[in-house]
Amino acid sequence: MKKTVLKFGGSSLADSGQFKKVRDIILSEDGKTYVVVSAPGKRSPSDTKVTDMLYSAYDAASRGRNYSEILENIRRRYLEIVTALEISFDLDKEISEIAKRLETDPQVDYVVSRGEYLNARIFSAFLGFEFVEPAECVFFNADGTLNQDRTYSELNKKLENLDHAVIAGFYGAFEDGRIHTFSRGGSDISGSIAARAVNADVYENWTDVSGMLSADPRIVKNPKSIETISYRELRELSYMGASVMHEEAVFPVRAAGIPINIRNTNRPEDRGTWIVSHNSTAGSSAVTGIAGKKGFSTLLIEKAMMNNEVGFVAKLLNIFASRGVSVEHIPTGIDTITAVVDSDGFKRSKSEILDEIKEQLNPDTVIVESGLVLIAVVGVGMVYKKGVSATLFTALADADVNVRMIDQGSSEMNIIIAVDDSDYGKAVNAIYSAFFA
């Protein structure tokens, strides 16, 4: 029998009308269906997510301030859903329990997890599906990492004899029962874990867009949709922020070869984007997608005969690591090396880092530049196409964009360039036109 895990995000379950849309989608599925839900998202651009309200309630409680109005707004939000769906659910009892915990033992992970918990309880009552409490089957180690073996085993036991179930996303528990959450957007990870636990045929991630786009629509007008993308390509684009799901959600399903289908709750007829182990369409196009991220700085370090100095790069990376600064890329030459770092992290320890570089590495010169954007051009099809780099850099030259840095991985799956912040939009549009127009 086919097994499908469907995860619905906050926008998909923002109000009672969305609950009904989701119900219709689920009831159209064949076979075993396991539903993972987020907390209610925004109903309009000016609205507030339930999770954000819960964070505010915790913050008020931890500071000894009044949180009753915030909690009442949360209660009203869920009351609208319960009333409109005409289901029997003791909402006041649940809200009272949250208030009690805020009063006596405010713990942030417990408080913010209640958004998913309440939504899952209400949705399970609406569908008539069994509710599965993740605190009883999603386990974390003491350091906050997922206890994978125990989680997959216990979650499988919970679900193997159920044809339908609703699971709260975003959280699990430590061995002692304390609630622990994933990072924001972590319901995507919960869905992926559930899919892995039951060895699902597909993991459907339902949101408010019809899959991934080949470029940022805020920069490129009407970019093409991506029909199929590999896990590896998704990771590269997600790193630059071009993702419609939590980037860590890839790992559980990738290990088991379970495909992900990104779908639109408001347009269920759309095919969406398929995320698979191997992109079979790779040969038809050199580039799958383009993504960019702002806020980078570079440190160009020059030193004669650097290539003969054993351990030079290790010492440099150690200096950044000791200050908690991650080095994103390190293009090198014979006597030069460039460290690309996040500007915000670098600024906090700039003087100390520069002093240590001068003391430990004795460079000839160190040049720091800020205000850079990294742009990733990604596609497993690059390896099959000649002239990709020529097309890319010709397009940028024709658009009068100065490329400040070039970095290409040995897999030939991506080319990363750095440009000035002021050239970001111009560069992305030039690249998009060269490969997609």
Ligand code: ADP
Given for the second form:
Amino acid sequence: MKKTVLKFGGSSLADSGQFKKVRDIILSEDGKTYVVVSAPGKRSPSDTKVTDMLYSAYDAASRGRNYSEILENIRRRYLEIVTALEISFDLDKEISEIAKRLETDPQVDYVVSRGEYLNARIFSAFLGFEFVEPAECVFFNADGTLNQDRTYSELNKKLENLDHAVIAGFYGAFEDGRIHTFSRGGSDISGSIAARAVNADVYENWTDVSGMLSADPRIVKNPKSIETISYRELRELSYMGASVMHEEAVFPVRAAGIPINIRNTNRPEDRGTWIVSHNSTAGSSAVTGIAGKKGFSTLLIEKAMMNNEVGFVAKLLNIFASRGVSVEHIPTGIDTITAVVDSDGFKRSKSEILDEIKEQLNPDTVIVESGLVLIAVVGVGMVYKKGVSATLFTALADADVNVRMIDQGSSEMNIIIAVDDSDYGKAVNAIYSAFFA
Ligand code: ADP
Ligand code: ASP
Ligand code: MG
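To complete the pair, please output the form predicted together with ligand ADP; the form predicted on its own was given just before.
First the chain shown before, then all remaining chains and molecules of the complex.
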């Protein structure tokens, strides 16, 4: 029988009206259906996600401040759903349990996981599907990484005898039973894990846009939707800021060759984007998508004869590593090397890092620039097309954008550039027009 894992994001389940849309989508699927849910998200741009409200409640409790108003607002979000859909669910008992934990033993991961827990319980009651508690089948190692073997085996054991189930996204538990969450947006990972555990035919990821778009819709007006994209391209784009899916969500399904289909809950008739091993449309267009991430700094280090000095790069990377600063790129010249680093991490230990570079590497000059944004232009089709760089840099020059760094990824499927924060929108729009308009 066909097996489908369907993950619904926060905006897809933000209120009772959305719950009904999601029910209709699920009931129109054949075969076994396993549903992974997020906490209620924003109902409008100015709204607050339940997960954010739970973080605020935890924050207030841990500072000894009053959190009852926040908890009451959370209760109301669920009350609207339970009441409008006439679901029998003891909401007050659940909210009191959270209040009790906030009072006696506030643990952040437990508190913020309650958004998914409540939504999954309520949604399972609404559909008459079994509720699956991830604390009993998604396991983390002590260092916070997923215990893959145990998770896949326990999840599979739970699901194999069920035709339908609702699983709360975003969290699991350590061996000792303490709740642990993935990073923000992590229900995408929960869905991917569930799909892998049951060896699903497809992992459907339902959200509020009709698939992966070729650029961030908050920057480019009505960007084209991508029909088919490879796991590798998705990974590059999501890592580089295309926030439609969590950057780590691709791995579990990719290892098993399970396709992902990103769909729009508000337009279920749209085909969405298919994410597969090989992008069969590669070659028809050089560029599949554009994404960007803010918050980077560069350190340009110059030293004559650097190229002859064995271990120079290793020493430099060690200096950053020992301060916990992640290095995103290191384009090199003969006598120059640029380290592109995360600005927040760098700023925390800037003077120590600069001192260590001077002491250990004895450079001629070090120039630091901050306020940069990285833009990735991604496409497996680039390998087959000539003139991609020429088109890209001509478009940027015509738009009067100053390119501060260029790195052609060794995967030959991306070109990454750095531009000033203030040029971000202009640059992305110029690139989009050059390749897609
Ligand atoms: P969910 O709540 O369903 O998990 P998210 O808010 O995490 O949804 O992700 C969907 C959002 O991602 C979209 O509403 C859109 O604003 C944003 N986004 C950013 N870049 C892209 C892109 N390239 N394609 C599609 N959506 C994008
Ligand atoms: N609710 C969590 C968050 O807001 C997880 C998710 O939505 O995927 O980050
Ligand atoms: Mg999300």
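Numbering follows the first chain given and starts at 1. Given the structure is predicted, the values throughout are model-derived calculations rather than measurements. We call the rigid core whatever largest set of C-alpha positions still superposes within 1.5 Å between the two forms.
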{"item": "Yes/no, Pro223 Cα shift of 2 Å or more between these two forms with rigid core fixed", "value": "yes"}
